[in-house]
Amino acid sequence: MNNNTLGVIFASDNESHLNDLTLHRTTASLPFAGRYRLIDFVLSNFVNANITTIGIVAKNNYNSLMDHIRMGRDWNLNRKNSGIVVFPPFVLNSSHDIYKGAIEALYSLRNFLVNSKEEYVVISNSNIAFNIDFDDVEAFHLEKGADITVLTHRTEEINPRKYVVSVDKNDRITDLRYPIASDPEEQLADLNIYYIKKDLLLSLIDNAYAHGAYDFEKEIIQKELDNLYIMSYEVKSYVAVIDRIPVYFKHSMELLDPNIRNELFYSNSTILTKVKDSKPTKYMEGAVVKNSMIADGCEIDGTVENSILFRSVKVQKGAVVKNSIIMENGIIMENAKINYVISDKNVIVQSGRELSGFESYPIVIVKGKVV
């Protein structure tokens, strides 16, 4: 892009559906894939398309997010002009009420939008792992003469909270709706990523806010289908929308497939994250590791199969970790056995303990617990 687009990222969404994993953090800072956070993907996609003015809309539990992004140094966004701005979770600076929806949040960013030099805005949730070229999105938007371009993807992961769309032969969206039981299994779903001219966005937000609306999809996208030229840009590469615990587990485990892993991290450009200086992982003489992703700084003296270990995890002698996700600084002590478990940061599984969930319903151990 020619640096004519600014980005807005919503850091919080689906916390209530991600349960124990978001008790102490926002969705944006949820660890993923061994050493990343979910916000890394949208941030990297923006930066790779030369989108360098980025507003992040916070809501709650965002201390870990602030620690992770460090004002954007690892994405080359710590600069005098443009860069990252994090906005507090209030509708207005003088208010202490947390915003109800995206319309109120965007209205609170009005001065940021008005004062920016960019002509276009791309709005995105932060719970999406993907690797796309926003230059292509811009080209599509301009070629189609669109008022709003909605990024979509085909998926079977449909739930009552996810909007699905219908399009005509020219990719114009003709319907935006919640799914119903009679819909086919695989559908074209809204990714909650929107490309729009800034002046049009401000006009739509001002009008919607003045009428007490707060749901962006319902009150703007859905309501304006007949009045505006709203197009669907279908993302056909790998996309993971993390909105529930089983989905988080499923997409994490998919990354053990090198083809999927390469598509997500290297198909378009590199996904960036916070750099940490960690020592190499140490494999003891008795270690057995099969089909797993192991981050830096780990110490393995037991068995690890079909699992993802974040930084500085310790698997002690005789311990067995299968089909599990162990986040940073986790310790699986001697002769403990876990299977289908998601273990948050700083968790200790004591010697001899056995924990086993199911692929469709893994056990989640909250941050800092000793079990």
Contents of the next structure:
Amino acid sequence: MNNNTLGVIFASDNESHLNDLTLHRTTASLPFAGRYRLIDFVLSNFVNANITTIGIVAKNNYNSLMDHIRMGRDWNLNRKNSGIVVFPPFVLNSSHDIYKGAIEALYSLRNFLVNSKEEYVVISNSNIAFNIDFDDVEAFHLEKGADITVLTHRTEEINPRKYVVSVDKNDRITDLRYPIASDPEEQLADLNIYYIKKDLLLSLIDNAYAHGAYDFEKEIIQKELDNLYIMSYEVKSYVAVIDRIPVYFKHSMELLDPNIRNELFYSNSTILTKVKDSKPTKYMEGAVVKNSMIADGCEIDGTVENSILFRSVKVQKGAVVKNSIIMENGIIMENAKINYVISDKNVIVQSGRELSGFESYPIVIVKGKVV
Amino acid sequence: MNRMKKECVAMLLAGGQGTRLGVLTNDVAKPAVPFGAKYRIIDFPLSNCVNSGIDTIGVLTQYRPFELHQYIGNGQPWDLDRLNGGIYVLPPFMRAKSGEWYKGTANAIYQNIDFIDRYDPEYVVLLSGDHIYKMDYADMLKLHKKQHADCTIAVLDVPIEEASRFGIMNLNEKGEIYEFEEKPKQPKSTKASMGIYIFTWEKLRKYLIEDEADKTSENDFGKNIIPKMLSDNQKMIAYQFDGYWKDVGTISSLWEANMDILHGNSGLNLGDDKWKIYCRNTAEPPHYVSDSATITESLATEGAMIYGTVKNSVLFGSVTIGKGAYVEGAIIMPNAVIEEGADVRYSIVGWNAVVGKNAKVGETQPPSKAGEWKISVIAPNYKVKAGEVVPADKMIGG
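Having gone through the form predicted on its own, I am curious about the other one (the form predicted in complex with the partner chain); can you provide its structure?
Time for the whole complex; same chain goes first.
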């Protein structure tokens, strides 16, 4: 059945601090879980709920994103009707700078929104790994008679620059604000996913844009809390918001827990990604592998413990990889030892080198570097 | 001008039952049988076609075609969803006055003359869906064109003592075939036919029509078309191939070919980025190797969960190897489960099959004579009960 909702995904997140990992890419195309990129989760959840008109707003460094999405074929989004559109950065008439915030971006997507047949819009960030049913979100929105439904989750991982919400007993949002020092550890955090009727969105965006506003949360959600019926839909299943390097590391390692893996990959939507036709992974004589998640195309002749290997990683004889994340095409040469390392794509750690970070401070090796 | 025109069209014979694979082909045609941890047998000729620049392929199906049809789909995994050309599944069909099954390999092509004519090709490549190899058909076509041949047959050298198991081509000094002997008792040469042919379509078309009119013919390429063309002195040449090639028509050859991937010196390299083998992807997360697992000299792929010991084995997608299980020299096909404490050696476990707790499957002693493994086979979807013992060389279920 067709869904009456279209999706808008923001490929970049201003409040993310992934530093070296997003030097060359958007948050959306950050590799995660051995063979995916972060945007795969939101996209797959959309596709699963038959949300097939999807606009992706890219801001910068979007080459890797375009290469990943191509025509959307791997998500079955290469369709005659609807399908996927990537909106590269644009310059608005009124200024000579690319857009500053979500309001300006959405305003420039006006034609895309107006011309699509869907009546509802779901706006989403792309830095979230989860597996939810957007049909449930729609049902909640309609049942509650909400004007805007805000997806939230309970967490102790509070990003000081992201909003937390307070709700009343009916899940109506009574406050949306930055966290402060005296807050309790666990908070209900805004996931930056909004479900809203298209006409309402357009009028809110027009009005905000006309008044020079650009921050969607501050200048639309916060401002309209009293006027509109803005509800919180709490996601209770597994949610990983990836906005800082230690958090990326922590959520990656959580995937070694079978329960979390099941929840993320087998609970609802099939998580789809770009297919690369790598050969199967080969374990050699010297392979000693424990508690690790390993993608296709790897060749392992050394020790791998508590780690995640992306596609086509080579771990040579005598090499020891512990508590680490090795992205695509990484080569850990003979007798090299790494511990608490995140190595980006195409990294080579040469023979005999030793590198060690710590759980709270994993060392990041930038894409393409040779150690 | 025919805007659909193609220089070369490939026809892939995928209709055979493959009886020698026993329970593995009870419900699926041989080309759909899983191979090499993430592939199906048919992925090899299909990927060869695409890598050789052939984008129009007819796949002739007859026996148990549904799995194969579903697997091929619109051909997208092989980049064969084309505006003009692409991949077509060609099962037998009814005509106004009659309709019949494919009687033989030649009759299967004969019945699809109209399909081939639509593309008005100069050449037709004839392939079969039960061989594992990587080959550039474009290079073979180059030779065919250069020699102005009517038919080019790919051959490879086999040991003389094994030559009587193959169709043997006897060549003159110019590389022309003057004689073809099917499984000769006293082979005169070691050039075995690989079952890969290039025909000049105009010629083949004429021979197919004549063959169909001949009521005594078995309508088979090896038995009828090739001998007839030879006796008519058509120009038939051999294309020498030196790479890896294996007919996986039997349980032992299927097992061996899988094991060949494990051993780098076999010549079967799946990791060549310039000659990728494509397959339909199952959208599973990377595989997981637990704290209790040991895995060496093996292949594994997406969706697998490994808690036991795995040696010298090929694990397909989404298999589970339970804690304390021991797997050696085995091929575990998609979604199969080896439960805790089970022991599986020198076996092929079919897709979705279950080997219950502490069950024992297959040979425990190395073979008395090198290379003579006694492979046990568990049928797809079959459940070996907890504690059950399945001896060596046994085929069970189905």
